[in-house]
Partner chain sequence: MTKYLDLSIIEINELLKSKKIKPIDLVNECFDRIEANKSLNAYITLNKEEAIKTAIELENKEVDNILFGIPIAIKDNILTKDLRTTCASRMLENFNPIYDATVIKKIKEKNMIIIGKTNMDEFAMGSTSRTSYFKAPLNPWNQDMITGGSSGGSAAAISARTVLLSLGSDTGGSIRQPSAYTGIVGMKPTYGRVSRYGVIAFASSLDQLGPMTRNVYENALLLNAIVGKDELDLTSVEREEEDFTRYIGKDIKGLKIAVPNYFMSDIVSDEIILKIKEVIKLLEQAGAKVDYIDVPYLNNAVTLYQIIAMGEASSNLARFDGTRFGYSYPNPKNLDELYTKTREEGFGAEVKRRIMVGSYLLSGDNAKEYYDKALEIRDDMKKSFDKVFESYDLIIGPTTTTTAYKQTEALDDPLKSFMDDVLVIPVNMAGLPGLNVPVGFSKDKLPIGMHIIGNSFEEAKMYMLASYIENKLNLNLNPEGENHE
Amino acid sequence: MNDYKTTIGIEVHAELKSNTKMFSSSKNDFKTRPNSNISVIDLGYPGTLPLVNKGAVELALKAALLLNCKINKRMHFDRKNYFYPDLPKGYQITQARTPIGVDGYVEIEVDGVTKKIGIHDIHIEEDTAKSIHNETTSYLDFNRAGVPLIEIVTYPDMNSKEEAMAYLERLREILLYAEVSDCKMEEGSMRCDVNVSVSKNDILGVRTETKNIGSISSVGMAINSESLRQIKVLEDGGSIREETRRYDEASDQTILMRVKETGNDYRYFPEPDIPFIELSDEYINKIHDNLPVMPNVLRKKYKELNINDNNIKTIIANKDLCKYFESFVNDTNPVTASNLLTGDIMGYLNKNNLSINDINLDISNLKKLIKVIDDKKISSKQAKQLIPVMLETGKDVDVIINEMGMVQISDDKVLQELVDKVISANQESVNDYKAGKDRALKYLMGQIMKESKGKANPSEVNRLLVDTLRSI
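Which structure does this chain take on its own in the form predicted alone, if you write just that chain?
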């Protein structure tokens, strides 16, 4: 079975963060009561005419530019004809012949190896109604009908589940940071269809499509399951058909839905009710010049600031946290700042089910906390006690330090007196240290901290204690 090569292509449907739907003025809102954001256009009433959402086109253009695509400056929409309960018109308005972007790429890294995943095209289309099924009944929520989305189609450039998952993670980051889509897979605003084929040579095998996979991790499991299924079929002397399948997580299997349709089945033809759209160079350049900074650029920046990889990963994974971090990182110690944000502050947020936008964390006050830590006026242990008070009350850091009696002793003369006092009172531990017993040093440190009521600067105490013991 190791002789087989798996080839993977992915189609991603990402709903756009527009205020209204693609061809009507109905509100684009997932969270409202079912079938409350609908109009006669969404329901396909005879005689209704679509009107293109300019904002949605702009979001799609941003995505195409960020994915390094060539832009179709003159494009039109097409009708994709099929009959299903979630499609009231009996056709879907999409872009078949003139997608907004073609021949792009996304760069990924797996096991230290960088690879470009080619983007065949990005096209704009309208979403269908949402189908909800139980054992006896099916329901339709037309709030989703007509919601603008982009379909991003790759070339068959991936050869492992790890590459596929890395591609989806990078794509999701790009769309999130550009505010093109909220990419909430649990709500269906980002949906993945995976094409998988296996072969023993460079000639591609017959592919199957596994539709609507619910998470990035499930994409990896579905690829593994489907490739193993195809290999077994071929090893048993069978052949692979072009099929549409679904992935069942409980059984870790892909299950046949139907024999796959072909492009001819959809009878595409140009949408007669929408004129051609012309994108000028001036308009494209304006959108390009206002593109946001992308995660890969931020990763490089943070690496150069000596922030550790775990902190970088945590900050980048949380767009709101990253936006907050970016607002002040250039004016403070980035290492201490990242440690605080990803450590005690993130711990507080997670414990209380909050985001960085839910709390009153004044940037000037946080920068003051970073400075008192760097100046060793308080210890990291004291900072852990201070942070919840700061987050809950919004009080000034200096006020909290005074109220909690946290002013740290860093004066060498005062600390040396404490060291000498503890050494004089613990001659046995001093002898143990001289005999090479490391625990004795920890004991003496503990006695000094106890004597100072926890206010002595630990690093300074450790330095003075070791120097004094060596001189005895």
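Positions refer to the first chain, counted from 1. These numbers were taken from a predicted model, which means no experiment stands behind them. Each form is matched to the other, and the largest set of C-alpha atoms that superpose within 1.5 Å is called the rigid core. Compared with the form predicted in complex with the partner chain:
- For the relative rotation of rigid parts between these two forms, the listed residue sitting on a hinge is Met406 (options: Ile119, Ile307, Met406, Ile315).
- The smaller of the two rigid parts turns by 15° against the larger between these two forms, as judged from C-alpha superpositions.
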Second form
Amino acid sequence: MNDYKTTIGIEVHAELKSNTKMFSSSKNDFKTRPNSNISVIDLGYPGTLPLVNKGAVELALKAALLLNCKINKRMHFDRKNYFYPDLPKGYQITQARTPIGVDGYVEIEVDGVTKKIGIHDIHIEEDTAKSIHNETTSYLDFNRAGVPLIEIVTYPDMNSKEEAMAYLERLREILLYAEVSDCKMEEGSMRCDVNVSVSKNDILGVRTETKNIGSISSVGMAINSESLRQIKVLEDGGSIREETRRYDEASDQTILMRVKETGNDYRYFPEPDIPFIELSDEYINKIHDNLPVMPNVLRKKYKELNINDNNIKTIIANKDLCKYFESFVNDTNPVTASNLLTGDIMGYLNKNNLSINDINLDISNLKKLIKVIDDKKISSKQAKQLIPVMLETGKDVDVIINEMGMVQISDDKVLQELVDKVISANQESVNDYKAGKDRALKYLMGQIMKESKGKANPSEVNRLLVDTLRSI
Amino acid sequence: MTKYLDLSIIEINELLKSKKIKPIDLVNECFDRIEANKSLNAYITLNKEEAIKTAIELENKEVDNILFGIPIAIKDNILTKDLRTTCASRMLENFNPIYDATVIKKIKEKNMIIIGKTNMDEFAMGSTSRTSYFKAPLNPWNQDMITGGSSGGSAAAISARTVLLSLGSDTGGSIRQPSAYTGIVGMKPTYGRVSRYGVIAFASSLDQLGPMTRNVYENALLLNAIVGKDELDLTSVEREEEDFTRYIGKDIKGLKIAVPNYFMSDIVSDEIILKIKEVIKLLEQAGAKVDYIDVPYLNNAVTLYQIIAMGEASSNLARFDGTRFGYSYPNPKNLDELYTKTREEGFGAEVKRRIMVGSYLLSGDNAKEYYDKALEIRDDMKKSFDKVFESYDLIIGPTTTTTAYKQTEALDDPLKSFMDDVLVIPVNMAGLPGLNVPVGFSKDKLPIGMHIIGNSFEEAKMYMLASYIENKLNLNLNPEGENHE
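Right, the form predicted alone is done; let's see the coordinates for the form predicted in complex with the partner chain.
Let's see the whole complex now, leading with the same chain.
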């Protein structure tokens, strides 16, 4: 069984975060009341003609550049003809001949090994309406009809589920960071079709396509299950047909939807209602020069700032948090800042189902908190108590410290008095310490902290206590 | 019966301005004449109630432009809000649009009055108007004869003087050919001149709207009113505003005119060739320079047209599936039956033929073999026209190979309808403007038309030549009149 090689190619549809639809001025928002964001154009009403959403083209161009594609500077749209109730015009406007980007790549890393996954092309197209069926009737919601999509098609360059998942993670990150798409697989704004084949030699096997997989981890499972199925069929003397399948999570199996007919005929031809679109070098360069910083660059930067890997992972995975972090990371202690954000602050947000953008956390106040922690004015335990108050009330850190009586005692004179007092009251422990029992030191420390009601700066106390004991 | 409709629009405009007549007088006369010419079947839907209402409303408005209060007929593939638009098809027999086409908005802005929707070939597919679900319109010159098509209803409506202005559409000659058969002036403007938004698409890369009128001047007036870049039609073109009447009446001396030999070859009847030659002689006498030249690719135009037009049509008509608008087969057993029965019963034979052929032409490798190749040769054809216009101002020839033929002729020959347009189709393929101007009559007293082709956006120059010919010949183009020699 192990001598089979699995080959994977992936097609991703991502909805563009444009204000309006691809070919009409209807709002791009289909999570609202059915058939409320529609126009005669979206309905394919007789006599209507498509417009072109320049903002959506720009988002697609951004994506194409970030995926290292060559740009088709003179591009047009094509019609893909087929009949289906969710397709109002009887054709989908897409780009078959001049996709906006071709021959790009995405770099992935699996187990420390980097690999380039080739992008065959990225093209712009429109989404279909949504069919809702019950037992007797089918309903159509045209809010989604005409929503701009990009389809990103890879070469069959992946050979394991790990590579496929890494590719999707990386792609998702890029589109998310470029604000091209929301990439919410669970809401369908990113959809994924996986082509899998297995072979014992260098000649690719017959592939199947598993459509509309709901999450990246499911993609991994679907690839696993589908390649095992294919191997079993071949080992049993059977052959693989070109099929469209779907992945059923409950049974962890791919299920046959339909056998692909030979020559599935979409009668592609150039869309005559939309003239060629010229993307000038000047325009492409302008978009290129304003591309946002990508996660792989940030990852490298954070590593150089000595932020630990877990924190980096958490920050990168949360784009809003990352954006917030980036807005002041060059102007603070990045390690303490990342600890706070990924620790107590994230904890608070998760507990209350909030995002960093919801709480309006004042950066100067947060920087103040980082400073008092770094200066050891408050202990980490105190910080834990302070943070929820800060997030809830938005009060100044100094004010909270005062109100909660949190100021740490770091004054040597005051601390020395405390040390002396405890030593004179615990002569026995002093003797134990002298006799070499380390436990006694811990006990004395505890007594001093107790005496200070926890406000004494522990490292200062430790220094003074050791000095004092030695001098006795 | 009043005879205001026999006056020129300039005269009518004076009468309206001086309040000697009211728009309602024109509207009433239109409907009287339509009633008197009912047998022509020029209209599919009349807009009587609304037209009368509009006319009365206009009485309180200032006569602010030359087309104010002028009755107009609209080809029935142009969407008119709340006014039935059938495309002469059972598919849209009860279709009441919820919006106005851009040209209709322009027409309403000028306070023209829409009298009705004119008959045509179903979905503009045909050259005789006989594919209409509502039966063919008849030629006012001889009711045994076809009007031509597809804008046959608009042609008959103007020719019979039931209305002052009309709009047609021209994908492969559908304005010019019926204009020639009925003795009126018809202009297909440069592709992109007039917005296609709200026009039920036949072949998107060829379709263009244009005016069909009694004379050249009024044609230019209507073109003035309907052109312009439209944000809703990406194929419409931004141009500086111009007055298309500006060269009318100017001297044609020194004008360089080309006559492609193909247009005067044996595909054209002797009678028509003779008539065109007579006109050429007049032009030469007026100081125009006329040369016979060879223009490559003209003889390929019909084949290219069939591929491109039917290919695009097969896609454009896919939206008529019974789910959202138009005819819907009642109580289908399943989705397949809804689709097949709706389209089987909703479309007529010619439309179905073209959808099938078009689908075949775009299927699999055929798209490359046929459609792509057709687009390439089309570019070559455009280039060969460009080359002519490097040396000539205008191209002329006959509009049709014969005069209007019998309603009963060639009913079983689907290719005939394409060959009827052999002289006018090249213009659509090249996106150029083309115009028909009547130049005389056959021995059967049927109109003969001359075709004038201009370079892109040179409609004004075409009107100059057309109006010269019109003046010089001074034909009586009213079928009810005398002197049709």
